[in-house]
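Okay, so here's just one chain, in C-alpha cells, the form predicted on its own.
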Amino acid sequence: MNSQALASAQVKANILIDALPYMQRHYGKIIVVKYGGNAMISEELKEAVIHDLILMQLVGMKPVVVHGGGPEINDLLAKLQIKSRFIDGLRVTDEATIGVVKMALMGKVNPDIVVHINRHGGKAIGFSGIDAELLQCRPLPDQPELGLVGEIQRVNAKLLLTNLDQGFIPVVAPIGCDSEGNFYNINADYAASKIAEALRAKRLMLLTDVPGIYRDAAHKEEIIPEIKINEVPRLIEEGVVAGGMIPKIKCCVEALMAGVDGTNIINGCQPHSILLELFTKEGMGTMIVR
C-alpha cells in the first residue's frame, strides 16, 4: 500500500473509531424511522436511506421503518380522476380514496422498500397496520370531516418485537382498521410516533424535506439544534414552528412524554442524514428532548 492509499485508509479508520461510542450507545436499541417525502422519490436518496438502515442493523441496532407515500397516492388518484383535498395537512379520505391509498401503500410503496433492503443485503419484512391488528384504529373523534382518517388506539407491539428479535427490519405501511373491518388512512408521522411509544424506542427520527426547524422560518436561517418540550408552546405561538411542522413536533412531544428517549426532525434530502445524526457529535437537524 502506497503512502497516499495508506493515508486514505487511516482517515476511514479514524472515522470508524470516532463513531464507536455512538455505536455502543445505540447497540441493541430500537430506532423508529419515518421515511417519506423526496427521499422516497430520488433514487440516489432512496439508496442512501436503505444503506443507512442496513448499516444500523449490522452494528447491532434494531431499525423499524414507517413509510409515507403521498406522491404515489397523488399520482394514482390523478390517473383515476379522483380529486385530492386536504385539511390541516391531512388528506380527506372517502371510500374511493381509501381504496387508492391501500393500493399505493400496500401494493407498491411497501414492497418496493422491502425489496430494496433485501436486495442490498438486509433482512426486511413488510407489514400494513391491518396485519395481526398491528394498528387498531377509530375515526378521528374531533375531525369527522376528514372521513376515513384514523386515530390509533392500540399497537400490536409483540408482532414487531418478535420480528426484530429474529433479525428483521419491519417496514410498516400506515393503514389501520377497526374491530368492524373498516380501513383507515393514518398520517405516517403520527403512526411512527405511536409505534415508537409502543416499542419504547430509543429514538424516533422523522425524515422531512427541510433541514430541521429554522429559528427564522421566513428567511430559512439558522437551524435550531435542540428544543426542550417546555419550549414548544412558545415556539408555536411565536410562529417559529408553523404549518406542517406543528404536527411533526407534536408527534415528537407525545413520543417523549410516553417514554421514547429522543426524537429528531432531520433532512431526508441529505444523503446519509440518519448516520450523520446517529454517529457524529454534530448531528443533523433538530432534536426534541425532555
Second form
There are 6 protein chains.
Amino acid sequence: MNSQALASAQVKANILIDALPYMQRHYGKIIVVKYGGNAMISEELKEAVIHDLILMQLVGMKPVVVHGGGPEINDLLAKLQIKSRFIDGLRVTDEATIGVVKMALMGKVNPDIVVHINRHGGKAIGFSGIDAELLQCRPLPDQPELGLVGEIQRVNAKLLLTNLDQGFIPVVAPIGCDSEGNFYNINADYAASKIAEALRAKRLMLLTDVPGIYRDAAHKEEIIPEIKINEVPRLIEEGVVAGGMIPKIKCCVEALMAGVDGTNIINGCQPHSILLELFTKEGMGTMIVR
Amino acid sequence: MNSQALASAQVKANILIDALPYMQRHYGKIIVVKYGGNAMISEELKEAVIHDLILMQLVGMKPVVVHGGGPEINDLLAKLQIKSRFIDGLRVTDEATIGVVKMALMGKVNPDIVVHINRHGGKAIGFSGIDAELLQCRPLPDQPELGLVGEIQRVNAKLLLTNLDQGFIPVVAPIGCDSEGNFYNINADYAASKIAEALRAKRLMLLTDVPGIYRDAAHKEEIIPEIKINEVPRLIEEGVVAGGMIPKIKCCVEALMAGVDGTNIINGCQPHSILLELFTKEGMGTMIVR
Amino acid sequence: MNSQALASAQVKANILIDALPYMQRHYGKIIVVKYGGNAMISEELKEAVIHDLILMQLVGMKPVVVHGGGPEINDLLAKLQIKSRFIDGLRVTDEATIGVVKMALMGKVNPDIVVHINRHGGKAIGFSGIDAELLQCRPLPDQPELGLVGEIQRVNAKLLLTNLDQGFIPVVAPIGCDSEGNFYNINADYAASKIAEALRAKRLMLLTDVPGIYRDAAHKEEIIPEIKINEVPRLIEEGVVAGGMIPKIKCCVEALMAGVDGTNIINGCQPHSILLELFTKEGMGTMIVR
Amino acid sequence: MNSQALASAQVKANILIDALPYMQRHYGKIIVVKYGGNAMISEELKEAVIHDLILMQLVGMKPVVVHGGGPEINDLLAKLQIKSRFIDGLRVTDEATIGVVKMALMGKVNPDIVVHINRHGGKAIGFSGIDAELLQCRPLPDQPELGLVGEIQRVNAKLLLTNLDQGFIPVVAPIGCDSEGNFYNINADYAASKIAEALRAKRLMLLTDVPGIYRDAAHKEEIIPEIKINEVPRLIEEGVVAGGMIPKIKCCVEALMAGVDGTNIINGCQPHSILLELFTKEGMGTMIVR
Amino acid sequence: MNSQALASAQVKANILIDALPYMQRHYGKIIVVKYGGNAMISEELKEAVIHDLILMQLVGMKPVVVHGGGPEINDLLAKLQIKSRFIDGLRVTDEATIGVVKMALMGKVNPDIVVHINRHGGKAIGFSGIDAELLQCRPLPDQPELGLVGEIQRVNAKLLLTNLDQGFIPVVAPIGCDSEGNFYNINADYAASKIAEALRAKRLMLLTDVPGIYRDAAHKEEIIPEIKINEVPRLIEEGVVAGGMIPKIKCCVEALMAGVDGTNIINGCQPHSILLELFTKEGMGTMIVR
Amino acid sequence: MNSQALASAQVKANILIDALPYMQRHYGKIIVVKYGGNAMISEELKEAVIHDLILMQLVGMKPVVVHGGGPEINDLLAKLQIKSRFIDGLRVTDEATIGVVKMALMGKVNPDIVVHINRHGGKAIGFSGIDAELLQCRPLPDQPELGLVGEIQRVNAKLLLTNLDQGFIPVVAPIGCDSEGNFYNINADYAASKIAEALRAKRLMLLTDVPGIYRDAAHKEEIIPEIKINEVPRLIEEGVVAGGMIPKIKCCVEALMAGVDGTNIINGCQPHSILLELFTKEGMGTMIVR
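For comparison with the form predicted on its own, would you give the structure of this protein in the form predicted together with another copy of the chain?
Every component of the complex follows; first up is the chain already shown.
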C-alpha cells in the first residue's frame, strides 16, 4: 500500500470507527422497514436497499421487510384486463382482484426481494400473512363495501421472532387471511406498523418517494427533522401533513403509542437512506417520536 | 347414547384401535407427499388430502407437501397470451414463462393449500425453493436449450427440519434459484424426490391420476401392489411402466437408492388414498421398495 | 384392493377423519384416568383400556393412570389370613394391612398394567406415592382411628410432568408416605383427583362399574349426560347421587374447583369407553362440569 | 465453644479435609451398589447404608442401588404355602413363584429402601426392570427348565441416566420383562453387573455377608485386598474363590471386561463399609481390577 | 485393615455421617467469604482456608471469595517510597496509590489465592471489579477528599452467577471502576457485603483476626454466639461493638437487610473456622441474624 | 441535511457498504491479536486499537487480545531496584522477577486495557494464564537456566470459548502456572500463537513496531505482502527475516501448521492497522499463509 492508498484507507477506517456508536446503539434491535414505491423500481436503488439490509444484519440489527407492490398489481390487472370498481375513489378488492394481488406480491415482488438478498450473502425467507396465520384479518369494519381489504386482528409475532433469532431476514408480503380461508389485501404501511407493534420493534421506517415532511409543502425547501406525537393533530389541521402522508403518519403514531421507540418517514429514492438515517447524527427525512 | 348409537360408536372405536399399529409404525417419521394433478382441482378431493395431512401430523408423523400446478400455469399463460416455444415437444422456460410459473405456483397454488390446511386447524407455512436457498439449481446440463428448467444441486434440509420440529407442515412450491439470482422451474415429482432424500424421509408418496401401475396397461384391471427396485428396468423394457410413469418411477428409484425407506405411486383421485396407504394392511396403489 | 375392500377402507378413513376435531381439541392435554373395578379384571376390558391409553398418547394427549386394586388386596389378605378390624363399617389399616396393600398394589396390580402397556408399544413407568415423595400424606384428621389411611398434603407434580414430557405414561399406585417413613393407603379416586389438580389436568376420568349417574336410580333407564357443579348438592339431597357415588362425585367437584376443566364418571365395563367419551359428540356416562 | 470442644471440632474438620482427595476422585462418577444379605435385615446396618448413599450423592457421586431380597421371598412363599420345585438343587421359578417374588421385591423391599432414603433427605425413586423396559430378558438359554429366571438382553440405560442427572438415586428391583408380557426373576448381583456395564459406571460394589475373599478360606484370617482379572481363573482352580463367591466374582469380571473401572466385594455387615472403601486409603474387602 | 485401623476408620465414617445434615442444609447455597488479615499471611492458615473452600464446593455449596491485602499494599508503597497523605487519619487514595493497590491486589494477592485453589484441585478464576464492570463505583459522596475510594453503585451479579454455575470459585479483588475509566479502591468487607446482596447469598462470612465479638471486650473471655439485628445499635452504644468492629458489623447489617440469610464474624486464625462454623452445631465466632 | 452534507454522508454510506464483503468473510471467526510495543504506549494508538477491537466484535468477529508489557516490567524492576541476571544475553526469571512481572502485567497493563474497552462500550474480561489453569506451563526444557520462563503444555480453550460465546472480549496476560503452584513468564507472541491454535482461530495478528517484513531490510522500501510457509526457511537463510523477527515468524508458522488460517505481522504504530488489514483489499503488513 503506497502512502496515498494508505491515506485513503485511513479515511475509510475513520468512517467505520465513526459509525461505531450508532452500531452500538442499535445492536440487537428489531427494525421494521416498509419498502415500496420508486425504491422498488430502480435497479440501483433496489441494490442500495438490499445492501443496507444486509449491513444492518451484519452489525447486529434485526431487520424485517414489509413490501408493497402497487405498480406490479396495476400492471398485472391491466394485462389480464381486469377492470376495477371504485367506491368514493377507493378500489374495491373483489375475488378477481385479490387473485391478482396475490400473484403480483407473492409470485413476483416478494421472491424478487428474497433472491436479491440471498445472492448478496444475506439469508432471507419470504412470508405472507397467511403463513402460520401471520396476519389474521377481517374486512374493514367501517368500509365493508371495499371487499377483501383487511384489518389486522392478530399478528403471529412468534413466527417472525423465531426466524429473526435464527438469523433470517423475513420479507413479508402484506396479504392476510381469516379463519374461513379468505385472503385479504392489506395496506403495506399499515401492515408494517402492526408488525412493528407486535414485535416490540425499536424502529419503524417507512420508505417513501419524498424526502420527508416539508415545513412548507408549497415550496418544498425544508424538511421537518423531528415531530412529536402531540404535534401531529395540529400539523394535519394546518395542512402541513396532507394527502397520502396522513395515513402514513397515522401508522407511525399508532406504532409509537403501542411501544415502538421511533418511526421515520424517509426518502427511498436517496440511495442508502436507511443507513444514513441509522448511522449519521443528522439522520434523514422526518422522525416521529413520542 | 342408545344401544344402536353405542354399537355404532363401538365400531368407530374399534376402527381407531385397528389403526394403532400403523400409527406406531409411522410415528415421528417424515413423509414427503407430492400433491398434484386432479386431486388439486376437485374441491372434495382437495378437502380429503388436507384432512389426511392434518391427521398425519396429529398422530405424530411429519408430512412435507411438494405441489405441482400445471393447469394453473397453462391457464395463466393463456390469459396473458404468452406463447410457448417447444423443442422436441418440450416447452422452453424463458424469462416470460418463469415469471408466469412463479405467479401461478407461489401466488396461487401454494397459498391456497396453506390457507386450506390452516383453516382446518393445521399449522402450515408456504415455502419456495428460493427461501433461504432451499433448492439451489443449475440449468439441466443435458438440455440447456430448455432454459430455466432446474437441476437441483443442493437442498437446505435444515430449513425444513427446523420447521418440522416446530410443528409446521411445510408446503413447497418447486421453484429454485441459483447464486446469480435466476429462478428455475423444477418438475414437482423430482423436487419431492430430492427433498425426501435430503430429509432422509421414511416415505415418498406421489399422488397421480391413476390407481397405480397396471400389470397389463391395456386392460387396466390389476394393479401391481409392490415392485422391487431391481425389477424396474425389466418393467420399463416390457412396457409395463411406460410414458409419463417412467420419470415418476425413476424419481422413486433415486429416492430409494439415497436412503428413503419406501415410495408410493397412488391415486390422488381416490379420497383419503394417503391414509388408506398408510393405515391399512393392503395399502393403495403401487409401492416401490428396495 | 378390490372395490368392496376399498369401500370398507373408505369407511375406515372417514371414521378416522371424523375423529380429527376431537384429536385437535385434546392435543397436548393431560388426562388423568382412574382405572379400577371390573375393568381391571376382565382380560378383554383390560386390553381395551390399554389400547385406549396408547392411542390417546399417540394422538398427542398425555394420559396418567391411577389404579385401584380392592379385589387383589382382599384376595391377599385372605390368603395370608389377616383379619381386618372395622370401625363403623370402615376397615382399619394397621401395619399388617398396609403391608398387604403395598404387595398387592405395587407388586401385582401396578406392574401388570405397566407390562401390558409396554408390550403393546406404549412406554409406561410404574410409580407409587413414595417415589420422590410423589404423594405426601398424613392420617385422616377426622378419622385417625382408621390408622394408615392417608390424606394427601402435597403432590410432587414435577415428577409426573417431567416423565410426561419424556413421552412416558405414568401408572400410579395410590400409596403415600410421610416424613417419618410411614406408608399410607389412599383411596384411588381421591388420589386421581388430587393428582389431576396438581397437574392442572384437562380431564379427570373415573372408570366405574356403572354406566353413569341415573336420572332415576330405581329404574336405571336414563343416564344424566351432564351435571353442573351447582346441581350436585340438590342431586345428593334428592338421592339421585347416593351411596358409593357420593365420594366419587365429591372428588370430581374438588378437582373442578381446583381448575380441572371437566370430569367424567364412565363405565369401565363398556369396551373403549374412554375413547368413546373423548372422540364422540355424545360422549359416555356422566360429565360433571363447572 | 470451649477449648475442649474446639479441639474435638478441629479433629472433625481435619477428618473432613482428609476425605477431600477421595471426594475429588469420585466426583460425578456412577457407582452401582448391590445391596443385599444381612445388611438389609439389621435396622442399624440399613441406616448406615442409607447414610452412605446420601453422603455419596451429596459429595457429587451418582449412586445406583440394586437390591436383592431372598429372605423376604422365602418368608412370603412360606406364608402363602407355595412349595418350590427344585431341579439339581436350583429353584424353579414358575408363575406362582414369580408372583411372590414381585410382591416381596416390588411391594416390600424396594419401597422400604426408597422411603428410608427419602426420609433422611435423599431423593430416591423405585424402579423395577419393567419400567420403560429397563431390563429386557429372555429365559436362561442353558437352563430353560428353571422357568422364569431371566438372562438380560438389553438395559434401558437412558432411563437411569436421565434420573441420575435430575439428582435422583434410582433403587432397582431385579425383575425383568420380555416383549410378550412375561416377568422374570433376575439374580441381583448379575443385574447390578449388567446395569454397571450399561451405565459405564466407575464402580460396581457388591455388599455381601463376608469381609472379602480370604487368602485361606479355612482360617479366615487375611483378606486379599486386590485381585487382577487374570488371576481369577487360578484362584477358582485353587479353591480360594469357591461356592457362592464364584458367580459373584464372575459378575465382577464381566463388568470389568465391559469397561467398568473397578469392582468391590465388601462386607455389608461392617457399618459404613461403602464409605470406608471409597474414602480411605486402605479400602475395604477385596477389589477386583483389570 | 486390622481391627485398630478399622475402629479408627469407623470413627472417620461416623464424623462424615455427622456432617450430613449440615451438608444438606447448605447444598446449592451461595456463601460469600471475605478473606483477609492474618489468615492470609500464615502458610498453614492459608492452606486451611483453601481446603475449606474446596470442600464447600465439593459438597455442593457455591463459595465466592473476596479478599483484602492491606499488608501487601503497605509493603509495596514502602518499597516504592510512595508517601501517603492522610486526612483525619484516613489515607487518601491518589493516582499513585491506586496504581500500587492494583499491583498488590491484582498482581499478587489475587493470583496467589487462585493458584492455591487450582493446585489443590479446585477450579478458581480471578476477577476484579473491572471485569465486565463487576463493581461500578463512584467516589464516596461524603468523603470526596479521600480520592479514589469507591462507593459501589452496581454489581454485575450475572458475571459471578454464570461462573458459579459453571463450577468455578470466583476470587474477587476489591477494585472498582467507573464509566470514565477510573479505578477505585474498595474496602473488602464492604465489597463482600455488596456482592452477597447482589447474589442473594445465603451467607456472608467475614474472616477476622479475633474470635468474634466479646461480651466484655476488656476481659476477652466469652464470645457472643448470636446477635439479632435489632440489638446492634445498643451494643455499639454500650461499647461492646467498638473500633474496627463497627464498620464490619454494619456491613453485616446491610447485607441482612438486603436479604442475606445470615452473617458471621469469625476467626481466620483458627484453622478451618469456616468449616467449623458451617458443619458444627455450636458454630464459630459471632453470628448476626435478622 | 443540506446537499453538501448529503454528498458527504453518501460517501460514508458507500464506504460502509464497501466493507460489507469483508464483514461477511470474517463473520463469527475468532481473531487472536497480540497487542504490544509502541501501540500500547501512545494514548492515540491505544484508542485506535480499542476501537478496532470493539468494531470487530460488533460486526460479528470474536477478537481475543494477548498483551505484552516489556516497558512496564522494566520500569517496575528499576523502581524496585531489582537487578536482573543474564545468561547469554537472556534475562533469568527468578522468584523476585516473576513477582514484578505479575504486578506489571496483571496489576497494570491488563486492567488498563480492560477498562479502556469497557468504557468505550465493549465488554471485556481480564484473564491470566492461571485462571482455571488457562495456560499450563513447564520450564523451557532446553533452557532451564532461564528459570520461570514457561513452555505452554496445555491451553484451557473452553474457558475462552465460553466467554467469547457470551459476548466478551477476553484480554489475556501471558503468565502461566503449573500444578505445583509456580508462576511462569511467557513470551506474548508465543502465548498468542498457542492460544490461536487451541481456539482454532481464523487469524493470528501480531502487532509490532515495524510495517512488516521488508524485501530489502537495508533500504526498508518495500514490504513483502505475502509469504508462503515454505518460503520461510529460505528467507531466514538469506537474512530477509532476521533478528527479533525470527521468533515472531516462527510463531506464525507454528500456528499455521496447527490449523490457523492466516497470520499477520502488522504495524501497531499505524492507526487502525487491524481494521485496514481485515477490511481492505490490499491489507496491511506481511501475511504469512500456508
